[in-house]
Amino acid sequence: MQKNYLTWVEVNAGKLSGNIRTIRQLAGKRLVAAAVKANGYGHGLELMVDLLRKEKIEYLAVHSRDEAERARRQGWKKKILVVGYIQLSELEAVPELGLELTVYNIETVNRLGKLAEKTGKKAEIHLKVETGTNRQGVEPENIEMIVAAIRKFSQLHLKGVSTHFANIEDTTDHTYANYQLAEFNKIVTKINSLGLKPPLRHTACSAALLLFEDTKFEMVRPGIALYGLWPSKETYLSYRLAGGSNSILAPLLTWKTRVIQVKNVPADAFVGYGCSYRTTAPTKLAILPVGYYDGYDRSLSNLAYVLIKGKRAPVRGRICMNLMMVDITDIDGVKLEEEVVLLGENGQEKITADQMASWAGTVNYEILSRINGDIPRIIV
């Protein structure tokens, strides 16, 4: 089936078990609840869950209902941590789908435990805490009400506590970061002194579980690094100061599109929107079915090039919603339906998340993020 795609995007099974084997050894005996937020980090939410089910892995992560009921049709059996929010309204979910919730808020802890009680069933939840990221957590001086509340539900069960770091990925100076381990393990303390011990702390992300054992406590949450890539260059130059070995992760993923058509343009043509590219000499274009739509980002007009035949073929004129325009003057035999690499390997040649972040001025998380989830993929 996939000669038939026109634009798909290609897995690797064996580099997400590579991936997993690093993480496994970073871990040691913690659990491991792998992120599976944002449609798998654009992997294909599905298609992770399939791989994943046949890895060493306890919990996934995912950031809301609507991913939790995929991960379980999808035939997840396992446990599963939401780390984003579920209203009110449909906190009947978390018994229903045997998930464990992140909760920050007063109003989820008192609905969700008189839910618990009504149904006899147990309602096991995460406390998310804040120590200076300043998004969702229980501020420090709310956490005796918070518990408070928690301890009224005898079928609430505080399983876990958890916080999330501002800025380890962002620098090579983890003051901050050292600051926020040691708040939270004030509130630890405290939440132990108030009479609950919860059995699982986690505060480990992919940046973290590279570089920080301290953070680890235990159960990690792996994110980017899951799918083979780094946090960012600052993690990856952290981590090698402090003697790790190069080449632990690998990219998982792979975009392809193909030549939808084939023209000649002459000299001082223009070439799409704006007329923002002009020709300088007869060139010869491949018009690409792949825009901004699909999750090809528009700031990657004139900037960026794509892999046909193994050699880098430029953008030309910008990105438009469901076409690109790319130059193959200079690459002989580019034929109607030809194999194009958006992201990701070609011969000798290759396109990482990480060069495409940076002409879009991003990180590549959002990257592959946002390729658009109904282009088809597949294991490979």
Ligand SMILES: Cc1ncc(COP(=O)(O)O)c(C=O)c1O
Contents of the next structure:
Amino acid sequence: MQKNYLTWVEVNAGKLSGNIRTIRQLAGKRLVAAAVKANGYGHGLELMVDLLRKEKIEYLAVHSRDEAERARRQGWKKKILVVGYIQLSELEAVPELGLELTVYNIETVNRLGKLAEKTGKKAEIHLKVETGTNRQGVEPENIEMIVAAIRKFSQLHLKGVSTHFANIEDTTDHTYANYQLAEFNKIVTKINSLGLKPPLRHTACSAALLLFEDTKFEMVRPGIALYGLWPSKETYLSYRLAGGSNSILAPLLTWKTRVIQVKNVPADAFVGYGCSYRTTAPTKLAILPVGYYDGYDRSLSNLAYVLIKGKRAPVRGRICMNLMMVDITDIDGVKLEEEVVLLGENGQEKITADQMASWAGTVNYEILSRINGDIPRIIV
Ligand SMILES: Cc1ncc(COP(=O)(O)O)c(C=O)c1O
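Now show the form predicted together with the named molecule, given that the preceding structure was the form predicted alone.
Below, the chain from earlier opens the complete complex, with every other chain and molecule after it.
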């Protein structure tokens, strides 16, 4: 029996399949590693595993040991690439869970190498190289040293070499991305000249996959596109300017809750903490059981709106920890436990993650990934 949730997230399976068709078209014959880190970009890791199992996806890309373990527990039998970090003391997880690990520290190579020799089980690693993001990655001057360390261990297999772009989604000027790509190619040539030929080169996040043929190599790692969103307006614009179609991606996620009280307040009444909103006329409010703890950002106070009966209900006063208030004066017939859309479509109206992100001064990635992981996720 379907549980009658108070607050929940719906994920549309059909739209995911459509986005995957788009990704597969863009990827051609290359392998696809679906980025499901950050709780499947807020869609729910377990739910995403259930859905992706049925799709033609070769790898999951997760951040941590914990996410990898959750994916395995949920029945993901195919490959898992860990793109974050696993502590030296936890590296046993690599053989135990059958993971492929992104490495960029000599300490990790040595510890995993010894472990692989001891167990006699091959460990597959992907070397992440620094090309100008200055996040994770082996600096060019240390490539020789790390390759020598990898070669010392017969049970370490350099399966991949990767990098991540710094400035591919936030701009229509792609000079820096091209620079990073050239750096990547130089480093790969160097690795080859040192005697290692990793079969998988991978650099492409969603923006790269959408815009740059040269970044795709043997594998791509899309995240946000999987969830039906564009990495940025600039990516969308660049894609359209290059002749791309408008409707290749569809958002999957709808975030819903229910009204927990309807009340009338007089004119000149304050609403919420800090008395930041004051009514100018008799007003009908709906109280909702969602606040910043749930991932509804406090910066949306007095700014955003939600959808009830297909109409916009403006947020009044400050977003609280677990509650918020919206104005339903002009929406007739709202009852206790009426369904409310916080994010997604309702009738002719919709609130997108992009819209919310622009209100909150952030990016759609953050809006989605911060929806509290305790909120139930259901497939529709
Ligand atoms: C290493 C790595 N690869 C791929 C992705 C996917 O990026 P996007 O969601 O922009 O496609 C991410 C996300 O941040 C990442 O960190």
